[in-house]
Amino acid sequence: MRAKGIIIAIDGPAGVGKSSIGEMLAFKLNYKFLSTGKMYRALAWKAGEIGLDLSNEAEIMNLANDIKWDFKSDENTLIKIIVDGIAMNSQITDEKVGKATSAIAKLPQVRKFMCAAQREIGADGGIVLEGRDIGSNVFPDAELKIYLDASPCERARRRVKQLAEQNLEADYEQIFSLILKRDKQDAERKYNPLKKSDNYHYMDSTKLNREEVVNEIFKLVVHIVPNVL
């Protein structure tokens, strides 16, 4: 057992709800929670702010090393990402940053940098991390690995609903197409592609709500740490 508990890795495709599920699970366990994709988004946002060429790996890596990174937990267990004193919130959620993130996430040295940072953050355990390669690359020795999935149709439907709740318009067919494109990119990425293997607990959430998914994962945690609460 690690100093603060186990490591729970949640991997899976875009739009499957890993972040909301992970945060809910961490709160239930009184664990910390890190959405690792936000680290890539934060770097992409900073690169965009200063106008870097997103395909220039050397420039992006110089920026990554120059940034003053801070990771602070709030009262709800969420680990907040702070870049040069600026807490990352709405500025990393827009579509422009999303596209930039896809570009830099392909760079092998960027993935290596992020992997090292994530390992440092989670080394003591007592943490839930979600992403694309947490169980396969960042923490292959994680005590619990979940591959969370849902059909592309359901993921598109959830995204449309999420945007509607924010009073934003969304085109289902466009979102569905983007999800299929992102799935293909993630699966075919040369470095640390999205993949599931036999040591993952596969969970199809297509017909489950968030609470049901959290409860199913919690049952798995109890098998590993009976006195977790």
Given for the second form:
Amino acid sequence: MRAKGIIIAIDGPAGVGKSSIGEMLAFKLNYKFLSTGKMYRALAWKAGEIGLDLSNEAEIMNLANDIKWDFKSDENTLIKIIVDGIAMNSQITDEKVGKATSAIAKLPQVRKFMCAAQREIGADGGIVLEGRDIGSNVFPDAELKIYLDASPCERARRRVKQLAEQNLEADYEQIFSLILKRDKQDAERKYNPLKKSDNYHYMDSTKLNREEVVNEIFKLVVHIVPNVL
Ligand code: DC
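Alternate state requested, the form predicted in complex with 2'-deoxycytidine-5'-monophosphate (shown: the form predicted alone):
The next block holds the full complex; its first chain is the one shown before.
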């Protein structure tokens, strides 16, 4: 056992709810929570701010090394990503940053950099990390690995609902095709692609709500650490 508990890796495609489920689970366990996608997004956002060429790996790596990164967990266990003193929030969630993020997430040196940072953050355990390659690459020795899935139609439907709740316009067909495109990019990436494998607990959440998914994962945690609470 690690100093602060086990490592829970949640991987899966875009829009499946890994962040909200990971956060709820971490809260329930009093564990830390890290969204690794936010780290890639933060770097892409900063590269955009300075106007770097997103395919120039050397430039992007200089930036990654120059940034003063802070990973601070607040009282709700959520690890905040702070880039040169600026907390990363809504500025990294839009589609433009999402697209730039896919471009830099392909670069092998960027992946190595993020992987090293994530290992440092999570090494003591007592943490839930979500992403695409957590169980396969960052922490292949994680005590619990979940592959969270849902059909592309259901993921698009959830996204439309989420946007509508924020009074934002949402076109189902457009969102659906974007989801298919992201799935393809994640699966076909040369370095650390998203892939299902036998050492993951596969969970299809198409017909489950968040609480049901969190409870299912919680049961698996208790199986590994009976005295977790
Ligand atoms: O989960 P998200 O949408 O915030 O992820 C943003 C992008 O980062 C997406 O293109 C996938 C990529 N990503 C990755 O390659 N590896 C991770 N561990 C997390 C995210």
